[in-house]
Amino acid sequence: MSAEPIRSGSEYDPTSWPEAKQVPGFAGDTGEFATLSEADVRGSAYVGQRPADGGHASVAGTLPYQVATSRADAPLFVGPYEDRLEKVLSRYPDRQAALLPALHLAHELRGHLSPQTQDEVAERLQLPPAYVRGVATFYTMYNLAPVGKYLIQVCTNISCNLCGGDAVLESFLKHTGTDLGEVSANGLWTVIEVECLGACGFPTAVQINERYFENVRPENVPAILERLV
């Protein structure tokens, strides 16, 4: 059976398409929903900037996730933070809605959420410490425990692993001077391999901190690592 001719205008001719955008994988950039900016997505009260130097467009919404500044030791929701959380608190229904953007905020002041962070995250929420917790283990991209200062997230998933993932990875170890999950003794470091990082289209993609790096081989990774120093 032959496979019928592509209509010129349809939406299968190519040259019907929309030109690629600048920042491919923000949802408003593809499909029916083209035409919105991210403001129109997010709306423009939305809490969290994007870093000015960095940062990829299909996880802003997630974002800041971790900073270079967090320290552990840092007071939790107040100042800045604090209104930062009452905006979070004021997007949704009840405060247990709003528990993981709460616990963001808290990874990103503190570096890691531990026990004493997640029973105070707890308390502010008016929540039980026990739901807390099961919450804040379940997901992956909270750390549980203290991390280098760069927080080195290495994509091995499909796209990336045949592109040389491992090989990026392998490299990262190599020139840090640690093993997976370990904080150098310099304290700046800790490499840790993820599954998919949403950007399969830029393999190998990397992201430190809050910021994307991409098409990223082994030969890239001294450079990289000299400009974050």
Second form
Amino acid sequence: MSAEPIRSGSEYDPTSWPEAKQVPGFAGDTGEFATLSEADVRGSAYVGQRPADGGHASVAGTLPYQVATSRADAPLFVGPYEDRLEKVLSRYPDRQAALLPALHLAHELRGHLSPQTQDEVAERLQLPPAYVRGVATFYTMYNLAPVGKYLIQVCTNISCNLCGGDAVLESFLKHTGTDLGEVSANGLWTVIEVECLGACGFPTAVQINERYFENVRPENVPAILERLV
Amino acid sequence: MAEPTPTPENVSVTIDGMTLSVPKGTRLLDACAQAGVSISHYCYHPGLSAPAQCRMCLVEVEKSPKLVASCVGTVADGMVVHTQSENALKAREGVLEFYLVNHPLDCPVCDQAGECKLQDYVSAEGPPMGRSKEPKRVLGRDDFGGDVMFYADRCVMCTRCVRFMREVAQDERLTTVQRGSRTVIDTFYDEGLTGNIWADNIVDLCPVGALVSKDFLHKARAWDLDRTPSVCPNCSMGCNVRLETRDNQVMRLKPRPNPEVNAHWMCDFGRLNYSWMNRVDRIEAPLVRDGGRHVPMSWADTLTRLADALRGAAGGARAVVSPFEGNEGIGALRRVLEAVGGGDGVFRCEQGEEVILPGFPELALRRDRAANVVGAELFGFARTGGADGKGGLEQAAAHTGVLFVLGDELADAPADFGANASLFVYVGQHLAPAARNAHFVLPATTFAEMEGTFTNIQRRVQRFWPAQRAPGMARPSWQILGVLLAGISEAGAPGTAADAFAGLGAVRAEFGQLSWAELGAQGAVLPGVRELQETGD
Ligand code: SF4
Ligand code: SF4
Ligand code: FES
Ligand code: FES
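Pass me the form predicted together with its partner chain as well; I've looked at the form predicted alone already.
Below, the chain from earlier opens the complete complex, with every other chain and molecule after it.
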């Protein structure tokens, strides 16, 4: 089974996107999602349904969009990314506070935060590079080294572990033919083990890039991988 | 903010049963210190911000639901503090136990052994037995560049070093990377501390042996060192330092706090520039020229002959002094010059780039790379030569009267330097080739071997003390020149550096207004400093 081709935003009525709630601390739409349709963001295969190969209807609406198109040499903060960074900067009292979202932008573009990338972010935000490194290494969700096109994060924390998370991890390693943290020869896969993904109700939880797969069993793994390529 | 607060409001606090009155806003830790109780602490340093990171300084405050970190807690009126209560002691013991979980027990080889705050605190109030059975983490070491080496296992994550680089050096090259039990201090990948001349201060700051000086590594044990208060002689800033010696060798320099001059800091240029104090090619006996050779002679004979020669000398006098000499020696030479009819004097000083410490701009590695340029100028010596400390000796070389050289090594002087002089007196430490023409060669001590004062760029007169034994018969230049002066004039011979200092008033009145005893360990500014600065003198 292969993934449904992602449709362009114009085919969808953007008005179906709910109005952003003005919660305290929310300083306006950053424009990050302006060109994305609801389906782009949520993944049409998930909305309101429980796919056979994992996922749960109750959380389908919260599923974020999937990004699998980063390029390690993509230019940082140009064009729309420049605009997005400007928006991000305008939301925070100082540049230091904007560091996490700025790193996220760089991460989204390049797939990982190399020393070079960290330095460029530091330069753009006029922060000391060493400080940026401290922040980048503090959060596990930034990749500091290149990963495959699909980063498969298998939860082996308590709930998932009780429900066979280790076996799922093993299965992913076997079917991608990689070791933990390694990029597969075809550049497609990197499998890592993570602490709780916050989906403890539906173990085993697996996050592939930005998308969640739930109730994953070792035997689901080949189908999931096949769907992605 | 602009509201003037002439007298700070005082509050009364009770610390371990002792009630004292301290200004409002005082840190608990400082208030405790005033009550004579020293609270253990790692992350707090008086020159840095206090993040309450290490949790070592916990004390119990009555009516407070939990223990208070005394480095951030401030006093309030009526506060009752217990530093030795069961709770407080237990908490600190617990904190220490956590520190010991991963701290390597390599004290016998650690460079900080003997000066380590972990050792001190554990012996004072740590757990009597370790309970940890797990193997300790091993993180290895890292060369941070410059003079700094990092032993990651020993780090207690107080972040003093990170905050120093951020707040004081304002060149944030250190940070904490990774998280939880893996956290270590690191630089930005391969970019180390190289190039920041203030970086070695983090070695002093580090409360444990995590940051060490490559220069000092494994050279000596802290408890083998003798420590002498002194003044860094390597630029005209005059940072207050300790000369740390073993077996008569200077092993390292450490800053000594002086809020007016260098706060708690010093630069690496000065810190690492001490090997010249250990030089061995010294003149060890007075030498008097007899035809083509120099004959060693006793001080009494030498100075008697020299005084006789000076009394008959004609042609005026000239002098070259070194700005590494103390005020007393330079002032005494000025008086000798006056006694033999007056004459010009010059000094030469190497110059370099001025490097300010951004977080404490009063402190900078100054252009003049010698301690007493201001003193030499005040005593009427004029700068000559280039920024490399060379040249400018033409007039002295051509002089046909009495020629004095004090301290200057004359490394670049021509071989016949002083050959024209009717009387050439060389007072110095090293027998430079040009000094071989001298009629009298008088061995003087370096500043590290004697007592005396330097005048720094703020016109602050600061004392230094003898840290090394003088070689052979070498004597402080103020003594040599002072006795000589007594021999050719009415002046009395100085017996001590204090006498020599008192004699300076005869040359510059400002010095007469300072008293040796009042200089103390922190020095005093020359009176009239403002007028002098305003006239651009
Ligand atoms: S290296 Fe030393 S100063 Fe720096 S955080 Fe560790 S213990 Fe503190
Ligand atoms: S600033 Fe000058 S006086 Fe201070 S340590 Fe450096 S060289 Fe020595
Ligand atoms: S334990 Fe796996 S998602 Fe929480
Ligand atoms: S000195 Fe108070 S918490 Fe570190």
